[in-house]
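First, one chain by itself in structure tokens, the form predicted alone.
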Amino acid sequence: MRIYPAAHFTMGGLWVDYHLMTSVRRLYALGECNFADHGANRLGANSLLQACVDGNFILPATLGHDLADVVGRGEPDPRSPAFAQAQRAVQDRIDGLMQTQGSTTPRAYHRRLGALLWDRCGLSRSADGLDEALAHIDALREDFDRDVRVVGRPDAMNPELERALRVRDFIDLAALMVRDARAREESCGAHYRIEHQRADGEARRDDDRFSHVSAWQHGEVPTHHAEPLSFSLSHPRVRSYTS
């Protein structure tokens, strides 16, 4: 297995229990999304082996453990006004997509976001290069709405209209995590700003203003939170590859 530096690496994972639901009940994180087996590293097999090991062993306990807790209760009614507001978010979703009949695949859109991840938002990052990636993000996602073409029928399998509806959502995450790392002014684990080292080269930390976790609240303009982390055995320390 060939492993090199990647945005594959970001560092995080959701908390998760025993049975894989994270901190908010019946929502569960399965694979890759969690820390469970390997903390917040993704190195190579090792996320491999998460991904195996949560949906050959963990994942029918998490199933059968989740569905005992509504067996006898009856199915869900599809009258429901909760039922038919989600129908129809998706519904217009679909019907959007299907009829913007552009000229332009998903796939295209998909590849033009990776490279623009890839080289302003990798490993490596510089405050100019940050902004100008979400500029470009907010044209690209201009542009999906505008020219994506979705081949197909929706009321059938159709790989392309389910490529379209993940490639939406990952501009949205894309524009999200560069802003997210814009926020963040200094050097730390996968996150190395350039204006952030030593003249040695090395990352150079700021834990005084960024010891937290960083969440974001959905919206037309996302919100930032921060939560203190506190350490009391085990102090953080810089990490160094030239001493």
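Numbering follows the first chain given and starts at 1. Being a predicted model, the structure only gives us computed values, none of them experimental. First, how it differs from the form predicted together with the partner chain.
Hinge residue for the rigid-part rotation between these two forms, picked from 156, 25, 219, 74: 74.
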Contents of the next structure:
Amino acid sequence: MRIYPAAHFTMGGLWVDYHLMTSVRRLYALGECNFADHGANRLGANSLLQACVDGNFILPATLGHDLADVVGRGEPDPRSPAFAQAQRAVQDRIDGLMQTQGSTTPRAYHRRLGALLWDRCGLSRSADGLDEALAHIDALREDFDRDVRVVGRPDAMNPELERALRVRDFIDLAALMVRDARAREESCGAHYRIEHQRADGEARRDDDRFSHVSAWQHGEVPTHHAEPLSFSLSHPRVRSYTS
Amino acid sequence: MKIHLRVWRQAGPDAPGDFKTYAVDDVDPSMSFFDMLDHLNESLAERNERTIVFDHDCREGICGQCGVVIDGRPHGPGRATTSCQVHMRDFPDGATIVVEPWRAPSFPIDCDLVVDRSALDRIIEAGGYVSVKTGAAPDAHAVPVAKPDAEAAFDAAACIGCGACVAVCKNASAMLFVGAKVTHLASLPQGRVERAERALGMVDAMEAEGFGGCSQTGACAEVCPKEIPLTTIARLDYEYLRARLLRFIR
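Can you switch from the form predicted alone and show the form predicted together with the partner chain instead?
Whole complex next, starting from this chain.
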């Protein structure tokens, strides 16, 4: 069997509390869309782990807890200002994409973004490479907003529009991943910074400064929050494939 | 490779549909069938033409989202494979390939190759579930299940709900789908509580959705990407009859 590493997981997701509720009240993130379980590296075929754990052990408690609070309160009103505002925001985004009428397809941007991340935020990363990547991503975002082409209609089933919306989100997510990788001055799990390695090439962690989970609050410039990791039963050690 | 595609194009549920032929150049034999469609779509987008809409998600044969009829056979030429697992190396250079959506009265066409399979969801709502208490999850070994029962349930649970069984059936019957769901849950202790209601409810829902009956041709099991056996239909008949008898006795 030929084995080749591939990027297929973001190694992070939405911040959640122990009920798997996000920072938005009553919005839950279950499964791998949250940040919780995998640690610094999520190996292949582990996807079921979080689906099973969250679904089997946490969801039954979360669901009852949530329903107890809202049963009998009636349905949310779709004419509420919050709903209208959200709908308008989505409609504006769609209108903007349809009106751009540029020359480059969403898939072409997706490829460029993928290559950029693979080269500079892939198996190994460096401070210089990540700085370059952030600049390139900013340029790609500007290019996308100016020159994307979405064929088809906005009021019918349109996978090109769907892809354009997603790829535009991927660009912002990519910037966040690069920013996070740049801030973490250590090598840990899937995050291998070439500046931080031992003489034999193994990853060198810095538990004094980075034994935490980073949560980035959405904003023009994301705000960093650190949630410390505490280990009571098993303790982090140096990875070794020889002993 | 060069491929000629005859694809069903239909702009929306109420729009007229027709076959349109496309010549696809630079097809690599290692491409999957959907890679090839992506490749064609990219060139359509570059020419400012509407791209071909098709359902897909995991592209590794496990999610049940995809499904097109390729040269008259749901999911194409392979055995036990979904449409996303078809590769261009399966076709000769210069081949003309006909691609259609699932054809069944209960699966209205949404757009091009995409059909609305929510009828299957409504059948599930009519009984394809088990009731559980909320609160802490029970220990994994709290409910013993005999090995043969677990195996039978698991084999039936392999159904991904793609709808190929309906698409290939001359009666557009959903019996294999319903049979798989009923067999899966009736084989397990957790599914016993609603056992009779499930069989009656799902069969009623299936008929209400306009799916046909079974003539035992076995075409469904032949094209099923998960090789759900025809015996699940026998099990469905048994469960249905049992439920009717129980209702009669009571």
